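What follows is a single chain, given as structure tokens, in the form predicted alone.
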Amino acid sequence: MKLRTLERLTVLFSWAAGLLLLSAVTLLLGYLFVKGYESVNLALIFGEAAPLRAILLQERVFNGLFPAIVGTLSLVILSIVWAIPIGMATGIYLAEYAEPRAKRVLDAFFDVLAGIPSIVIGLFGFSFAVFLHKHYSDRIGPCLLISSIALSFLVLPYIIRTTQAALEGIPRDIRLTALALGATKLQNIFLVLIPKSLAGIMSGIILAIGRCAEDTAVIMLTGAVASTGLPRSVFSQYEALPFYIYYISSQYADPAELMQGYGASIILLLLCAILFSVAYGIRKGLTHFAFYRP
């Protein structure tokens, strides 16, 4: 009887916690949309430029968020490009090759890395940019490339841990089947284990995409500025939506300008939703291919 009562209390507490979290998220999003939906329009994104000409890069956008949107997308894509190969390779090593002692040391190291504040990662990126500027080239400084490298360090633990957990969670009979049929360990990893764990690995990549898109502390020290136009190269400074929101919320001149910050927040959420949807679609497609290929 006591056990059944404890189970009921656990279920009740779980439902209450879930409803509380859902209510908080709904309240936050509702407040944001009520405040900012009126400011979301083409003028907020493209300013006085013609949208089609701006998208085709035939006209420069002034007083619009289009450069910040492009800068955010470029930053996320570059960061993920650096982080995915290193994160997956490290996760595979920890799950399949690492000796117990090395695994304990690396686990502790990546736990520490996951707990480092983003402002410290940003300071590291800034110091790295200053070092390159001083010793190698005057043209290198805080820029899109440095920001993407710093952000890749920030999200590496997500990809490493999800890759490791996904591989270690594969049942033993599946893990040993290909080896029993004569496959090498490397063939078993790439042809069996990784396809079976793609769903878990993609979950870590989706988390990394969200962290790259929303972080402000790293980019404000490594290359993001309030106004510079579209990034001309990976060595140039850039605009980004998180930094624009931070800048507007701290230095707005009138309520209308603050409303633009709310509108930028809505656009950033929509951009994240699009990136998540694309990543989820890739995840579903890869999982379907892995399980149903001839």
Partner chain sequence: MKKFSLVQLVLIISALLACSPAFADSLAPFKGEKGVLKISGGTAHIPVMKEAAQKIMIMNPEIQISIAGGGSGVGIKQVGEGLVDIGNSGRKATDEEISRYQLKLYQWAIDGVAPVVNPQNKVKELTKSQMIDIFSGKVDNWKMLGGEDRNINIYTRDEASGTRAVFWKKGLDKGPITPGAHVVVSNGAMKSAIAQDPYGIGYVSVGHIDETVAPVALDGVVPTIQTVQEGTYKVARGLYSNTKGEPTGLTKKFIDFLYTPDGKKIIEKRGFIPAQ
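Since we've got the form predicted alone here, give me the form predicted in complex with the partner chain too.
Partners and other molecules have been left off, which leaves just the chain.
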């Protein structure tokens, strides 16, 4: 009889927990949307500038999110460009070439890298930029390039892990067919194994993009500023959506600016929601341990 109570309590407790989490997150997002939906319009993004002219870079946007959105996009693209080749190559090495012993050691390294708090990576990027500035060139300081490199460190483990897991998940018969037909190991990797595991690799890349888009701690130390306009080159400072939200949350000057913060949050949220649904949509049998990141 006593056990029955325990079982019933467990069921009750589980539903309560699920409901609590759901309502907490609904409250969080609902509050954001109810407060902010009015601010989401073209003026939020382009300010007083004409949208088409702004996109064609004929007109500068002030008081709009356009520079922050462009900043975030360029940041994401650059970071991914650095992270994909190295990450995939490392994943291939781990899955196809590494001996068990080497693999175990390298695995440990990437587990640690995956766990390093993003602010520590940001601190590393910042001090590295200062180091370069002092010893090599006056032109280098915290900038888009440094941020994107630091961010690529942050997402490297995602790409390595997903590539590795996708390759290792390929069944033996597929793995051996091309080899039996006389293909070299390299041909097998590029013509059979990678195309076969593309879905898994892609989901890792999309998750990495999501991480790059939302991360604030790295960029606040490595070159994101409150106001600068569109980034001119990889050596310039830039605006970014998450940093803008952080900035507005603590130092909005008037209610209108605060509303922009709500608007920016909604835009960032939608961006991340789309990326994550796509990633999970194409994900095939990968565990969350691969995506773990503080």
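Here the structure is a predicted model, which is why all the values come from computation and not from measurement. Positions refer to the first chain, counted from 1. Between two forms, the rigid core is the largest collection of C-alphas that superpose within 1.5 Å.
Just want to know which of I86, Y37, N63, S118 is the hinge point between the rigid parts that rotate between these two forms.
Looking at I86, Y37, N63, S118, only one falls at a hinge: Y37.
How large is the turn of the smaller rigid part against the larger between these two forms? Whole degrees is fine.
Turning angle of the smaller piece versus the larger: 17 degrees.
Report, in Å with one decimal, the C-alpha displacement of S277 between these two forms after core superposition.
S277 C-alpha displacement between these two forms, core-aligned: 8.1 Å.
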